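This document starts with one chain, in the form predicted on its own, laid out as structure tokens.
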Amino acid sequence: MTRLAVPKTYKLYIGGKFPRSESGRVYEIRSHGGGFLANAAQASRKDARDAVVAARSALGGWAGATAYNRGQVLYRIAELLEGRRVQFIDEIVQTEGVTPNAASAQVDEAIDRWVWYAGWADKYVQVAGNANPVSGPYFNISVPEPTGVVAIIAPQSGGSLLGLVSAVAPALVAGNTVVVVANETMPLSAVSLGEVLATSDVPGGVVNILTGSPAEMAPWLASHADVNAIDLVGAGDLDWVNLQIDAAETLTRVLQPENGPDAASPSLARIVAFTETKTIWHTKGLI
């Protein structure tokens, strides 16, 4: 007997839940060949604000977790991605028009990147922090701490899954929470990543994924008073100079766009970019 197909509904991922856009808007996702694949939620300004509220609410718990625990949580994401390889490969083949082997290689690299960043969670402080030489009977120690809520415009070209992971993972390592605008034309793997996060140990609100137009949402995120930093890695085609001006109004830290295949390549610098250095003085004990 012939059965009806059950088409998947691609929604937003905000606060650990999957809401539709409050505006009710959707837009068509087309395959690389132009065929219809699905409707995706088109996020609005209100959805972006809701995502920032969710990220701010989750910040205390995530930043307050031990570095070892954060590393274990990030490693768990890699484990779950490994278990859903076939789904991600299929979505990448359909949206990007690459071969199954190329899609498989991208999924492998995305998994490896989660593992790489997970390993840094309890180590980067030793590298980025230091004990400062001072005159007097004191210890003076500088320690990196999370910046807070980080908004990200994910890479809009190249590997849709790998670009998203490369931008999101380093911000999470230090204890930041994230609001990310996914690849506009190839968002399927981003929403599926939200499903992975929802079934992992990542607390709701730590990662929030919006689909739709970066040009529409980026100005509101850049000027939002509760966003502490914005990564414009995928905003090269936007008016990113004005986005920096908007961010300056609230003293929001900005990472400029990156182009080419090495955009958001793994590095310790991307982790440290979203940290603040806290310096502590402590008297030396007398024996």
Given for the second form:
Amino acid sequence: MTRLAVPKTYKLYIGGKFPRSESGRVYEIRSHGGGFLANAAQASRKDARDAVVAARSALGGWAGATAYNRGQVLYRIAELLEGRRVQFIDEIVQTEGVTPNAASAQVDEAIDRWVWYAGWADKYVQVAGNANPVSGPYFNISVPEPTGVVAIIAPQSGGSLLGLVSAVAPALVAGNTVVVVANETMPLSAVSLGEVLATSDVPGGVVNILTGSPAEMAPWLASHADVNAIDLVGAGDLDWVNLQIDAAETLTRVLQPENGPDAASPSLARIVAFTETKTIWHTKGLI
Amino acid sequence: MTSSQLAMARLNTGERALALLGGEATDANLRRYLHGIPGIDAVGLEQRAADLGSRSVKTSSKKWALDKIISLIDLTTLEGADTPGKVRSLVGKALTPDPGDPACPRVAAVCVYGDLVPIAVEALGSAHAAGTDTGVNVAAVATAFPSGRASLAVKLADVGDAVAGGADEIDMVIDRGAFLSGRFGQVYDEIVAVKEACKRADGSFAHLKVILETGELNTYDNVRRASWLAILAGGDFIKTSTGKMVPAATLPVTLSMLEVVRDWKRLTGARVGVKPAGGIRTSKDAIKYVVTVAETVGEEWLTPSLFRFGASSLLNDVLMQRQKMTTGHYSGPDYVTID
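May I ask for the structure of the form predicted in complex with the partner chain now, the form predicted on its own having been displayed?
Starting with the chain above, the whole complex follows.
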């Protein structure tokens, strides 16, 4: 018996919900061979603005959670990714045109990377923070704190899931909230990751996923006064010099584009890049 | 004006009510009159409000609307934790909403509890409008706000205090308990008495805004009746809510009140103000109200003496939208004051 195909129209992931684009636009996701796969929402600048509002309101809770708790929540995402292996592999094979083995390897690496970053949540402060030497009867301590709302242009080439995870996970570790513009031509992994996040313990608004054109949204995110940092890792093909200039207008921290298969490779530096160092002094006991 | 309007205009408030009610403002007469008002088509009202809320207001119209909204705001702080310092900073914000842009208009008034009126008046100094068109007015909530549960003597003392302190406008609450149990005469008499208590030593009157607390009135018909009652009794403004309970101001409720105000003008030629308060937090919402006012009673109502927004957090959102229009990029809460 033949069945009618059920073509899907995916939505955005903003504030823990799945809204359509405010603009009502969608665009077609094509398989590597050029066949129709599904429709994705084409986010507009207003969706980006709404995502920033959601990220800002989620910041207090996420940054205020204990580091141990954040680590557990992030680890739980890796567990859920593991449970959806088959779906991710299938989507990667379809959109990227790679072999199932290569897709499987990519999913493995993405999950491993997520676990690796989750482990850093209650450890990076010990490495990036410091007790400063002083010549007086008090302590002087520097601790990293989350920067705030981080906008990310996800890598637009290479593995669609691995690139996204490599960019999003390190920003979450320190307690930042994220607005990420997914891979434009291969957004299926991002959409599925949104579904994973929605059923995980990550509070709504901590990760917001926009599908659509980075060229359209990046300038609005870069110049947005309520975005504290922007990761241009996947913005290599855009006019990223001007994005940096726009970002500087409102003192937004910027990470530069990276190209090639090693883009956003795992490192402590990517975690620390989205932190601000707070230095405080404290009295010693009067003994 | 038509001849019947002219005849109405010659009467004072009490005589006008007498003429319309066909007798004294007793429970029976008021009930006959208020229950004789045609009922509201709730579905139609909500549909009309939703329709008015769907207008697209962009670019120069939006800029005009944002400035207009600022000039119509009663910047409000009504917390148990209010201090003189907080009122002074509120006044600072009322006078200079956006320190980065001197062209930004001032708000219409600051709205505080009665005991803080002298602080607000002092902080305003020469910028105190005192009922004139230039500067910022001081509004005070009175009559045992927000519940209104106190004896008439206490309520009148509350009003007298605020007026003596220098309040230009009094926001009173009606006795919802009396209204809902049909004691319209009592509500009417209270409003009349409060209006009398608004009289200053020099014989002039502080503006009286009558809070209906529509969230407690349950039906649109009740809102319409309470609006008529407040206007008959001599209220200068009818105000939706205290902001202390949910639901506060909604677009359909405000629309129905605006319709009463429109009908009152047709009947008597007199203009009564409307003030939605509570729950209006975004520029988008506020613009819907501006559209509704212009479409229901006309653009002439978009002036501080006839329309106000009771709000506190709305101003910040309007300022951020305004900054977005000036700078071309989205602004953030770091660029407006915390209050």
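Think of the rigid core as the biggest set of C-alphas that the two forms share within 1.5 Å after superposition. Positions refer to the first chain, counted from 1. Since this is a predicted model, take the numbers as computed values, not measurements.
Asks: How about residue 23 - superposed on the rigid core, does its CA move between the two forms by 2 Å or more?
Replies: Shift of 2 Å or more: no.
Asks: Superpose the two forms on the rigid core and tell me the Cα shift of residue 6 between the two forms in angstrom.
Replies: Here residue 6 registers a C-alpha shift of 2.8 Å.
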